[in-house]
Partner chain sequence: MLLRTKLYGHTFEFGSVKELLAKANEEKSGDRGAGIAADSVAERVAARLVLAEVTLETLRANPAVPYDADEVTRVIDDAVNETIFDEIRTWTVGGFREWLLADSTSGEMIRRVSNALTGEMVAAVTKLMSNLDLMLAARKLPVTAHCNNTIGLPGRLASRNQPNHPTDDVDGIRAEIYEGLSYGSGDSVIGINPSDDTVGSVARLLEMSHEVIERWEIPTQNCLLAHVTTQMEAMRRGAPVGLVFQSLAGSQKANESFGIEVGMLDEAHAMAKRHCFPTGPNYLYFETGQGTALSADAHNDADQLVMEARNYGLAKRYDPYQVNTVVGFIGPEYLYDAVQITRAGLEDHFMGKLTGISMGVDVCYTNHAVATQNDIENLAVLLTAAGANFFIGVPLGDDSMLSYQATSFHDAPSLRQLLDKRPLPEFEAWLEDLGLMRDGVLTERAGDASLFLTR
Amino acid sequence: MPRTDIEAIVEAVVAELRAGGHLSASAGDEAPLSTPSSAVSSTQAAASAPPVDPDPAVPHIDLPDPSEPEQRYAIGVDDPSDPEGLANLRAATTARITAGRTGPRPRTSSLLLFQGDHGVAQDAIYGTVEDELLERFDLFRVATVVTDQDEYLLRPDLGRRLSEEAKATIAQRCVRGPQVQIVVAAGLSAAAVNNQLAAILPVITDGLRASGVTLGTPFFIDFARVGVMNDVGEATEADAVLLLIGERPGLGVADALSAYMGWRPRPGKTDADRDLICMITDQGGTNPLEGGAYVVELLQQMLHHQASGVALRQATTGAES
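Would you give me the structure of the chain only, in the form predicted on its own?
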């Protein structure tokens, strides 16, 4: 921008402040703003001045919060041919439908909601699990061989391996050979652990203990991927391992928890050897209390049939037939 344009803008700002009584006039103020230093000083004076009330004659935009339910799920289609059918469709899903448009572009509210949800998803990925929550459930920390969050996102394979220090800590602090070993990890959503763990974990532990199942010493794993269950199973010699881990956040629900379970996971086991209950959240998914009951039931089946994943499906199908 040319220097003359900058000086004209600064002079206009100063004149407006004087007219509103927010800047006192002096001989020095009347001098032309002809040097960069005077432009800087005038700008600093404007920045330190009290805020100017908006001119009521100037129109401004004031939109409601697009993340509120009545705004998030509002029908934005103008003059729909089947209003009742569209309303039923809107009520049947949390997907971004019926938002409407302005010409070929999304509406401002739709864009703001998308940007807000994207920010929430990023916060979930880069967030941290609260220390108070881990202390509440007496979960000590160990880590995989991953060193930081960037490496965790770029190298999923490293998140499947416990560090040597973690293995030593587990050997020192954990019960050996329990029927069920519970571990927790932030995964791709620390918010999932922060928001859901307090509700689901007591349901699981109380339910398993009530059915006579022995539990190992629970702990938390930093920078973990699902495959870390194999190292956990080998380190604890547990019959079954339960991993509660944050799911990849979406642009609507960013705090969903997954419960992965496996019978005697050891190096070499794959997803085919695991069972999963996903989308555990009070934001439109499986309620954490209900999800905890499902986990207990599935672990009981796993212990009874001494199998998980595809093998458990085959065992239960054969028992039913």
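Show the form predicted in complex with the partner chain, please, because up to now only the form predicted on its own has appeared in this conversation.
Here you get just the chain by itself.
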């Protein structure tokens, strides 16, 4: 319906109500907005709503946030056989279980929350990494040969190649041949770097330094894909490269970081030569402090066995190569 039609109808209804004495002029202007907002459930909200007007033509709706845990994890199963047991199952995972059904379909609340989560994730994809954060950790900025976000999404091959300018900057500013070179990239979620880096990076650098590992000069790469590690390895001549990169956002968790690691990455190396710790986030994944400790442990193994990926797995399990 066109907006002007809606406005006309609202005006007509309000005029009618005023004529009938149901509504004062000021209440008519404020009623839809004046309900006290609080995080109460919808039924409580309905019960406590001031009965400004019982006329159904004037809706009075003021909802709590359905993305808050209380509602997100509400149980929607009618008459469960073991209510307490079901609550325990509900508490065991952040996955969308015990939400119930109507016929074979989801209930209205879970359908709409899903749509809200998807909307927020889509809106969050195009964020940027804060300069302040990079300055705080002394990360200088270089880029791949990609020039904008659309090209980044459509041309992953370009996101694996450092620009000539980047290579020159790295040659100028970075220590050559460290044991571990750390690089950071937004990937598909700047929010991952913004939210997790400050927690994970000190754990990694302190942990590695404490065990006597020499670190390269860290930097940040714009428009990077995981494969950029090969160019980083070549440019820095590092024994091992660690790339902390934002994962593509999930539903309701848009800030998970991945840690990719490789032994002497050089052009031609593939995922099979890399190790990965994924889903590093304080929103239901591996929390960044713990994730940082795993990264340190894996890098130590990598340096010890001088191998990564499938080769490292074979070295550590003793399987034949």
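Here the rigid core means the biggest group of C-alpha atoms that line up within 1.5 Å when the two forms are laid on top of each other. Numbering follows the first chain given and starts at 1. Because the structure is a prediction, the values reported are computed rather than measured.
After superposing the rigid core, the Cα of residue 248 is displaced by less than 2 Å between these two forms. When two forms of a protein are overlaid on their rigid core, residues whose CA moves 2 Å or more are considered shifted, and residue 173 is not one of them between these two forms.
Core-superposed comparison between these two forms: the CA of residue 199 stays below a 2 Å shift.
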